[in-house]
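Next up: just one chain, as structure tokens, the form predicted on its own.
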Amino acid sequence: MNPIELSQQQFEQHFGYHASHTVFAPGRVNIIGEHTDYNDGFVMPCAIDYGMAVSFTPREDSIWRVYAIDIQETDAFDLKKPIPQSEDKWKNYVRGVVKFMQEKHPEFIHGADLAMTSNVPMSSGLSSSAALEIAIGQTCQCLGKLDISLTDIALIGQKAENLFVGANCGNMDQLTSALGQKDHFIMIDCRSLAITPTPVPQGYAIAIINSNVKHDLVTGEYNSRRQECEQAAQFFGVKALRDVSLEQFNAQGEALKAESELAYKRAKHVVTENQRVLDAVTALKAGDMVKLGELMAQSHDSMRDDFEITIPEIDYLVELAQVAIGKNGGARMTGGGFGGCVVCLVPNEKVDQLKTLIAENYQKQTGIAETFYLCTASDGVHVI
């Protein structure tokens, strides 16, 4: 059962009536472009046909009750009352949304009932956690009639990610969860938030091998890595490594890697990163698949050796799918890192090729069963 169908159908059971609308916001799959967004620069994700649906219907009073379907767990909380932090990670992700809705519309004090499930991996790198934001954020503007765009919707869902639930992520996730186009994918600059939407190439499938290794950004290094690109962003004297040019960091570079060779290696992978996600959409445009296909092998590099993200599991993934792949297209680590999947772009007749090979590998290598998916690029969030 798909997700929109399972949320209809569990909220009826447990709340004993029919909901009345129901919300789908997708997960996202990252084509190039890793840790960029928050560095202002650019990013080249798409919106996925896998999703978090949430089912709801409007209250007389100012309570919301959540049921989370997946893990069969309730929360409840008022929204005329100061909204605490709970001690249980998911309700932060509703409830961190729902106030900071109410810090841009204090008007907004609407009650509702929601039961809400997803299909995307968890703590594979697909952004789930922003499919739950971004469909938070478009129920409470169902909910209020609010005068929002989904681009602020967008906005409130990171803050909530960065303010409530504590992990310091960019705006990437949640914008391509509001703003994905079908057939498309988008490219970001994270600084404007303008988009330019690029056709995903005819004949090509995106593909998506989830290593099965979790990852969790709130615990995990994610947060250091923001640091020691702010402390290179501070060393240049720019507001951030969006503003350091390729000639800039080949020329000040050996200074920065005396000061903090860190800062250095993930300054490296941010200037160059920003270069190549630019680079793919004229590649793209021109479908020339092979240019494509070696960015995106030097963007796995990079995280790999300069971000230092990447584990085993992850790389040799990688390997096995570039194998498959050949020279037309390209496959690379897609996420936060530590964990999490691969993303290819691969031509439509070696797709069962590139399955066959993970599967005869992956698992007798690292004792780990990959899952394999197929994905389209899908519009972003909408009322059913």
Ligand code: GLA
The other form holds:
Amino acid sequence: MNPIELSQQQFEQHFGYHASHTVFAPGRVNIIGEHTDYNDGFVMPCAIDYGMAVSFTPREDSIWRVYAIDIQETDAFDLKKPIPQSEDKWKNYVRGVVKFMQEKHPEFIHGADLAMTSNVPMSSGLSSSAALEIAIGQTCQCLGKLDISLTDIALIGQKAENLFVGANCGNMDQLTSALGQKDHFIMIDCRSLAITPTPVPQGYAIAIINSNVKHDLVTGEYNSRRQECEQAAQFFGVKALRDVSLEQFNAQGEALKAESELAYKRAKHVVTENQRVLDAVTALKAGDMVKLGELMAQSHDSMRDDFEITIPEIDYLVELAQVAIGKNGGARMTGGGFGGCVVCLVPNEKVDQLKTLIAENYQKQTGIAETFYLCTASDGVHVI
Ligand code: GLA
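Please supply the corresponding structure for the form predicted in complex with ligand GLA (the preceding block corresponds to the form predicted on its own).
Next comes the full complex, this chain leading.
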């Protein structure tokens, strides 16, 4: 059963009456542009056809009763009272979005019964958290008939994650879940928030391979990368690494290296990755899938050698995928790193070959079974 039907069915079973509305917010996969969003740079993800469904019915009062179908847990809170943080992480995504929605729209005090379910694998770099935040943000908009843009819903989701959940993420995931476009990659300028959609090339599939490795240290590693990037930006005397050109980096890089080797390596990744995103848009527009594949490979190498966020299992998956795909199209790690998924742009006729090569080797080499997904570039959040 898909998440939309499941949320509707389980709503009825749990609350004993029909849900009047359902909202669906997608996860995302990033094609290129990793750890560039919080450096005010460029990213090129797409929303996917996996996501979070929330079925709900407005209530007369200001109470939210939330049923998390997948873990069979519930939460309840009153929108007319201060919304406290919970010990349970999942509750803070919901409460956080409502809290920051109220901060922007104090008139929002509308109660509801809600049931929610997701088919985005958790902690895999496919933005299960953003899908939840955006689904809840859109639910608030519907309930209160709030005059709020999708961009602002995304920024509220990010704020909830930063300040209420305590994860210091950038804005890519929430913007993509809110503003994804069917059959398109969206290049986002994470400073201006401008979006340039580019069609997914015809004849190519988007395949995602989950390494099924989950790393405990992700948050700490993520935050230390952010700090190292800030240190590098300070060295160059700019607001964010977005403002450092390749020329400037080449001219002053050695001096930064003398000061901090780590900051140098992190900056090298970010400065070159920003350029790769821009080059990827050009390659896609020209239909140059060989170039796109090269850029994806360089992005992966840069994440492995300079940003140091890949792990052997992921490097191995990427090597296998690159062999199966050949020159047209490419593969790289996607998401925050330290496990998670590999994204592939693969000619349709090579999908089976890719799947088989990985099935025959990955588990044998690593002792872990992968999960293989084919997905399509999808629209952002919508009311069903
Ligand atoms: C996570 C964060 C994003 C982004 C990526 C890395 O998904 O939530 O904001 O920084 O990592 O590109």
